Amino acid sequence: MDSSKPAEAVKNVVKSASEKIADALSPDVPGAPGSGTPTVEEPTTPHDPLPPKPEQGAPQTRTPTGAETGAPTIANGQQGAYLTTSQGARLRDTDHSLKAGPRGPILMQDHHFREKITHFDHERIPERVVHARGAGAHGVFTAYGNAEAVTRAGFLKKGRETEVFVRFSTVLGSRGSADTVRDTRGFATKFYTDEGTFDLVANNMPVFFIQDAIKFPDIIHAAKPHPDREIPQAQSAHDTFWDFVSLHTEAQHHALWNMSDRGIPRSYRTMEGFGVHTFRLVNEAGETVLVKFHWKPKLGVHSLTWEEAQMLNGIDPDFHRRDLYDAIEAGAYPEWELGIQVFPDTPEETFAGIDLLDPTKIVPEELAEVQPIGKLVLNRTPTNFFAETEQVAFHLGHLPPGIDVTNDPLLQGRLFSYVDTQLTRLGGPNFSQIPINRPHAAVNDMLRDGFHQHAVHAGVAPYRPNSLDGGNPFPAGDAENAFVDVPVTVTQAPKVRANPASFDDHYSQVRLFWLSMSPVEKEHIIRAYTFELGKCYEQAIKERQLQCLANIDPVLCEQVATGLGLPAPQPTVPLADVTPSPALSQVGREWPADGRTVGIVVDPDGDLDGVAEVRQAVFDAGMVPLLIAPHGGMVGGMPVQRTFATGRSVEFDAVLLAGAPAPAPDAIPARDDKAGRPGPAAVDPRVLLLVEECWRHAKAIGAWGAGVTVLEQAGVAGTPGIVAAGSGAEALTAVQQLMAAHRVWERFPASVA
């Protein structure tokens, strides 16, 4: 190594180890992204598209009538070494939109980011392109009243019961992918309101992975499965979403949340939701405020753990949806509470030196208190998916008179771009009037024709002024509620392609994200970013991930180093010195049970009048209790609902043991899989799993009677969360009270601070 030149000696060892290991990985080891060899640093010299790796095809090049053309098949595939437009002419920036100053609005000049965007919205069919997979439920929005000095908003008058459709959605997956893969939540709410349709377009996280619209075809592209083999399927484990992310670094805070628990809700009901965007409110004075919108679930937030959701994801990859739907069924149906922090309105749109307008960051709920201004019930569910959940369209432009957007470059090009998509999504300009999307307020639009038109307008001039409808329709003033384009100053600017300076940091808030977690959350975000970046072939890629990590924090860098085999560099920037938010955590508070699901093993030989007991007062509790018995039918006159062989542990949030049952006639490996763990056969093998998958997924376990010697055989009793009782009340009542933190997580002493 020469010592006159460190730099570039480090550089040297970091090439060398990487073409080392894509030497040793290739061409015998599948799976490589592409055909070249991808370098720690973002490449900048021009050269022409890499070709087809070897085992790929394409379609030979004839013409639409069949004629051969003669020419190779990659005369099909992009063509030059810069990028263009779809026309041919190159393009200098295509990561920031057009703007009146670096922090006005979106041009509609800009026709390289409305192609962009369009050519994106368009691109597949019929599902749409993101938030393909989703669940959707109809309920009631009831106000507190308590923000009619901030927005003239109807719906926000105190005791105004307003209809709303839910719809909760994964990002990445396709339809039929399954619900419990690490990934964004959807959290899309339409208020029929009596003013309008307002949509609040929300999601189980506070921050996007980019500052504007126009990058929005990128991380989609770089997130969804590999072009070439359609793989992984709703995932970010993979090195394309990797590979842009470590080279664009303003993804990095979105990133880290999603590798913590926020990542894989363990259900809707415990997940919380927000507006990501900054919105500006309007009252009847015409004074303005500046306001974030958070969605607080009732039952707190809740996860699952990693192992959890790998076993449901084939067990049931319906999880989150039959969650939603047999809550609302049973009774216990999901709430949240709308809140808002509320900012001044200053030129500068910044609160506390936060860039109000950068959806990358947020502001801690320590700085700004969330209000609660309303409350959220869903109580039905959609009569037909298709019809109802599938149809419903959502757009950011929805709104009532009293709320408006901001100059947001994300959220500015959100408001082209969910129109844009319905066009081909559901057939044409006509969606508003699919049932689910129909308004609760009049409309006289003077929109005409087109495909799937419902209505049937009477008149002759949808043209205004006119005479020939007698004037018909007339415009809105203030007193009738019209909608208010709040009149805000755009300051005289150039345009330009470039970002505010306030837009440049990338790494304080994951900093305070990080800091912010408890020990055990830090555990499961290291081992979120370990497994994922061991799922990427590319060794540079992980090599560059490293080094965003520890512009973050060392500890996070050094662990997930270790784990890939890597050496941990140091960070290129200075650490932030920041205040953890305790409101970022989801552990350290404690929520109700309800509509928590309880399983209760149940030996047909034993203690069947205190499961009955215990079975009630489940029921009375608020929760839901599941039997699971050895066989299916009824034991001692009560239902069962799981046998120990359809049953598992992912399906419980705690375990009642009130028995020791021996094993059932079907206990043996040639009939069930999970009959085959080895150990005493005085139990049902089955039983000892379900109580060992317990364990180690942190929930509550009780026992009573004979139940207790489950516990003991199983090898847990004594740890943290176990409950041996002398009856079925006691044993209920201690598992309650633990199951008000979601999960014991003292049995695992995390091995970080």
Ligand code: HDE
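Positions refer to the first chain, counted from 1. Take the two forms, superpose them, and find the largest set of C-alpha atoms that agree within 1.5 Å; that set is the rigid core. What you see is a predicted model, and the numbers here were worked out from it, not measured in a lab. Compared with the form predicted together with the ligand:
For residue 96, a C-alpha deviation of 2 angstroms or more is recorded between these two forms after rigid-core alignment. Relative to the superposed core, residue 78 shifts its CA atom by 2 Å or more between these two forms.
Annotation: Cα of residue 41 displaced by at least 2 Å between these two forms, core superposition.
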Contents of the next structure:
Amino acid sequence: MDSSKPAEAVKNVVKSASEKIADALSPDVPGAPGSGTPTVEEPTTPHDPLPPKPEQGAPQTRTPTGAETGAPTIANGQQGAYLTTSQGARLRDTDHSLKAGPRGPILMQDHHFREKITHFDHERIPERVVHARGAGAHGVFTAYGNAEAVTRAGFLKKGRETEVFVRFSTVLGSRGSADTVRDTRGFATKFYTDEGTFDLVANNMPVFFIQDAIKFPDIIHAAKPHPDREIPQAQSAHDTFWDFVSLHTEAQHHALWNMSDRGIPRSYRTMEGFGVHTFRLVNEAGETVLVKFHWKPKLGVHSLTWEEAQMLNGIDPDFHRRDLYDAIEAGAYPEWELGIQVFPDTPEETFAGIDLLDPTKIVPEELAEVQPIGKLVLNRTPTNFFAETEQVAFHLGHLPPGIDVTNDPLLQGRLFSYVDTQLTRLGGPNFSQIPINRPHAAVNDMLRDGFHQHAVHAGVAPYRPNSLDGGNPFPAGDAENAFVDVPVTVTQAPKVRANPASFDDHYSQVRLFWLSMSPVEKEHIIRAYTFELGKCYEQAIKERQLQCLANIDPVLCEQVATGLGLPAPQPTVPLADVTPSPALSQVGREWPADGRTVGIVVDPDGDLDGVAEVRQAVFDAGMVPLLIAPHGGMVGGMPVQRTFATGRSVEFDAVLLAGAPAPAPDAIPARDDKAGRPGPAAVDPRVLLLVEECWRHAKAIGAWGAGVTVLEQAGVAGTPGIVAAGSGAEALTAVQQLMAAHRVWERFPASVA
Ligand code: HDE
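Now that you have shown the form predicted on its own, what about the form predicted together with the ligand?
Shown next: the complete complex, the earlier chain at its head.
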């Protein structure tokens, strides 16, 4: 061990960072846990901490008050080659506590023991009361410039690039819950603009359950697990949720979105995002417009099937975060366009008769086009999940000059809640000084002291007016780009606990959403309601929700009632005469397949040259090929990523069969529940199961050579979306075309119109 040459030692233990980057550029599947390649033997040579993986990013090294330091981001991480105390004193041993003899009690004086255990005892912080489970990534937002006419916000000026951190989340489950539950998803973006941070705290659904923030504890208490047994985790298929939403009918619109395919996204990369509320923009001239924010994914909006979602909860509960990080690592950077719907800022605050302050309503895109104003690219994964994804703190009041709020009563309540919640979750009022939350703009706030104060404020006069600090800091005016509180006129009115009458319509837009769905999407919604209400215990709750469904649409109500074995009630309100909005449907268009996963079933005795060509072609198409073989290790010089024992259909967007592998030694057809049909088979039964599941989930399946016989044995040959090709290249081309539509729904004619 040569401790005088740590850099040299690094080389001996791990590949250098540049070699690793070269590796990452060569076709390789994502998922390597670290930046070095470990040796079998335990390393013995001290060296500096390994560099982050090439795809990892970290918050800039700003000071707590927003100044650039110029230090590399790894300066925030561990330093040096030797183990130290938190004060930097080098330690001789961390495996044995200091005892009164080898068999004696631990000594009170063991400061290292106490420091290590005490810190460990306090590693957890309260999880978010909602949106506890999330995954974050760094990226960059580039403005197109066309919003300059309506807002003075500098980061929306043409060509401006702004660093961002995005956190996606589920709402209901705890931090350890599964990713693919049926739920709304959070889509929160922190724009580190040079005029102050802007947080766009959005969801993947454009409406919310309630119209007034004071109801938030009610809906969340109803949707969270029952207080006595704490079940079910991370889902709405239970009595308290349906009890609340069937009584509080303004929740019906959001409930329908949750029951639609939007509730089970294929990926964070294939979700839309919505600011929900109406915001107010103000331009250089002081003119205002009202807007709704939209995120449009480059890959289109796609979902899992319900069976896939359920299977994934067991097979890969981290499916969405893995997909996000693997896509970034593979270079298939997730992309969205930010768009705005723009409405005139009239005293009524309505558009086409729709109340813009009612968060249970949308404005159909056919009535107000979504105008793209910039592009978001996520291109770096976090270096440390806790420091970044867990400690990031969003707040609707983080607004730059040019963006202001409206009187939406939900938005107004959120303006209070987000700071309040961070005080407990992040342990005090200085959460803005945590590295991931540090602004990229100069901070001069006169806020002082408090737990975990990282800044070292100079000056003696943190008050205004003062003369002792020469009057600093000074209020800014328009010329200095001060934040604009738009002087909106508030109509003289009595103080009341009441909603405007326009908030009373709870059904017309729910019907609009239902009627905008394609037949296959309607079928999924019917099944989702039937499942969720079927999981409720109380008959009264099912009947009450059926009444709500009758007020949305008779077909929806009848079909769900049939599944529940209950009579379908008649509507109690006139069915609204609405114009469907085709933009709400997810099917019927074509999208790129970047970063999608293609499983390739390999027979070690089959056409391995063909497999190598197809594997490369999948890489070249910007997708990730995973070889599925009877055993691990290598096949034909290629690494095997999944075996028949470890792989499962739900991981793949499409499957290619490059052979008809015979049953492997570990296949036990008669009793292995993964083995599929019993009895002697020419093909490994788990391959047949894979094909059957992919077929049921409407995925494209291609085969060539001996692989074609697998299609026949699985009984799927000749059905829509099944490709029997003459070569691997031909099979891949056909499968790629099918993947553009996401699923082969023609395989399953819908039972409703
Ligand atoms: Fe939130 N919400 N929310 N919410 N919300 C939180 O803030 C709250 C609402 C949303 O990844 C909490 O830091 C109230 C709508 C996202 O860190 C909390 C109301 C929308 C996230 C809170 C709402 C959202 C949160 C919990 C009713 C979509 C995750 C932890 C007025 C537009 C952010 C935290 C992240 C998180 C309160 C309604 C989106 C408690 C009171 C509507 C994406 O402050």
